[in-house]
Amino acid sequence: MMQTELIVLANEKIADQTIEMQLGLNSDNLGTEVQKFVPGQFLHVKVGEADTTMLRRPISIADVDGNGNITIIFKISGRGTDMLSKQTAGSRIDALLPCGTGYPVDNLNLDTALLIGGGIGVPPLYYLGKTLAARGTRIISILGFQKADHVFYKEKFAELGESIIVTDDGSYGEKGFVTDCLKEMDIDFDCFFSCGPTPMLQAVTNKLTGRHGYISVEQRMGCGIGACYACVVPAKSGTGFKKICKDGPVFAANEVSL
């Protein structure tokens, strides 16, 4: 992990209250290191100096390109993310990176991967899907959003393979929740990967009990490096807790209790 300044290359609203930001490196020497970032890892971004924005914001890595530029996608949900959304090209952002434990892609040999994302949990699944697809894995994606103007990256996921969009109100794609698709469709896959709100992760893991899979748990954090114990989740073994920022945010589906 390193602390460095990233340079804002581009900043675009891609859905309601949802920002896609391209970040470049302040040194060419870091490009090789960024190429080693694992899907599911995140940046811990400093957004201000005032008391209300003292804590860094954890934002998942949505993509890394061949030059080592990083894409993040975040939803404006408070003063910190609103400040971040106003950063313009050329601005510099202090970030810890990469943080957390990502998906174990180097240890997986899959024919078909099922990606299940909800809302702002969708971005890290794009980098994961892109990485697995480059290795010849068939990608099936089920992506859930609240309504039509919240939908983003539908074309990018469609480029990876079969992609199903669902919205709560049916204003885009299928009406319902991602678990409705799991119930209605007989999808053959080797491993599932899910990221999104905790209720969605609970529903997905309950529906897919006994199947090989991984979940990414999203939660506000303190230090982001495993020192403060502000973001813990009970281990399913009943013996202690797991730190989301350090042991996760990616866990085996049967590793933690949500």
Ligand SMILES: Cc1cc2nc3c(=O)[nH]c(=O)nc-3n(C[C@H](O)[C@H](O)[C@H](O)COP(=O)(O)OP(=O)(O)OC[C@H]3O[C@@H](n4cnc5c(N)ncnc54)[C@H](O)[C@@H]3O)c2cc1C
Contents of the next structure:
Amino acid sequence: MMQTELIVLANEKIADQTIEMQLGLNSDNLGTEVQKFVPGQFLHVKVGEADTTMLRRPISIADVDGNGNITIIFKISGRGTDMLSKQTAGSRIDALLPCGTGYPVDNLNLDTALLIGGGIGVPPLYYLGKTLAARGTRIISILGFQKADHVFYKEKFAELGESIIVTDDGSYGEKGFVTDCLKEMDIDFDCFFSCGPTPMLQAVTNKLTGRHGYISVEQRMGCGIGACYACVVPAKSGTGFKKICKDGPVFAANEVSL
Ligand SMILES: Cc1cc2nc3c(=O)[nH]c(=O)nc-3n(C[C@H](O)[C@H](O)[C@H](O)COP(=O)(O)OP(=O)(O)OC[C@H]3O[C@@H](n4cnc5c(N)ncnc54)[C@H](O)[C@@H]3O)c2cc1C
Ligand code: FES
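Beyond the form predicted on its own, can we have the form predicted in complex with the named molecule?
Now the complete complex, all chains and molecules, led by this one.
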């Protein structure tokens, strides 16, 4: 993990309150390092010095391109993400990267992967899907959003494979929750990967009990590097806790209690 300044290359609103930001490196030497970043890992971004923004904000890596540029997608949900959304091209952002343990893509040899994303849990699944598709894995995505103007990256996921969009109110795609789709469709897959709000992860893991899968868990963080115990989640074995920032955010589906 390193602490470095990233340069904002582009900043675009892609859905309601949702920003896609391209970040470049301040040194060409880091390009090859960035291409080793694992899907599911995150940046821990510094957004200001005030009491309310002093703590870094965790934002998932949504994509990495051949030049080592990084894409993040975030929802403006408070002061920190609001400040981040106002950074213009050329601004510099202090970040710790890459943080956390991502999806174990190097150890997986899959015919079909099922990606199940909810809202702002969708971004890390794009980099994951792109990485798996490049290795010949068939990708099926089920992406849930609250309503039509919250939907983003539908074309990008469609390029990876079969992609189903659901919205809570039916204003785009199918009406309902991602788990309704799981119920209605007889989807054949080797492994599922899910990221989204905790109630969604609970519903998905309950529905897919016994299936091989991984979930990415999001929680409030302090240090982001495993030093402060702000982000613990109980281990399912009943013995102790896992740190989301260091042991996760990606866990095997049966590894932690949500
Ligand atoms: C591993 C991980 C990856 C994430 N990836 C993304 C992403 O790709 N896109 C995205 O939009 N959001 C993502 N989040 C959530 C994002 O970190 C919060 O929305 C953001 O920190 C809110 O900051 P704020 O200042 O705008 O809000 P505020 O509510 O003002 O934040 C106050 C404090 O609460 C913390 N906080 C608030 N909500 C969350 C949350 N859900 N998770 C963790 N900390 C929180 C902030 O870090 C800060 O310390 C991720 C969270 C985690 C843990
Ligand atoms: S945020 Fe400090 S231990 Fe995870």
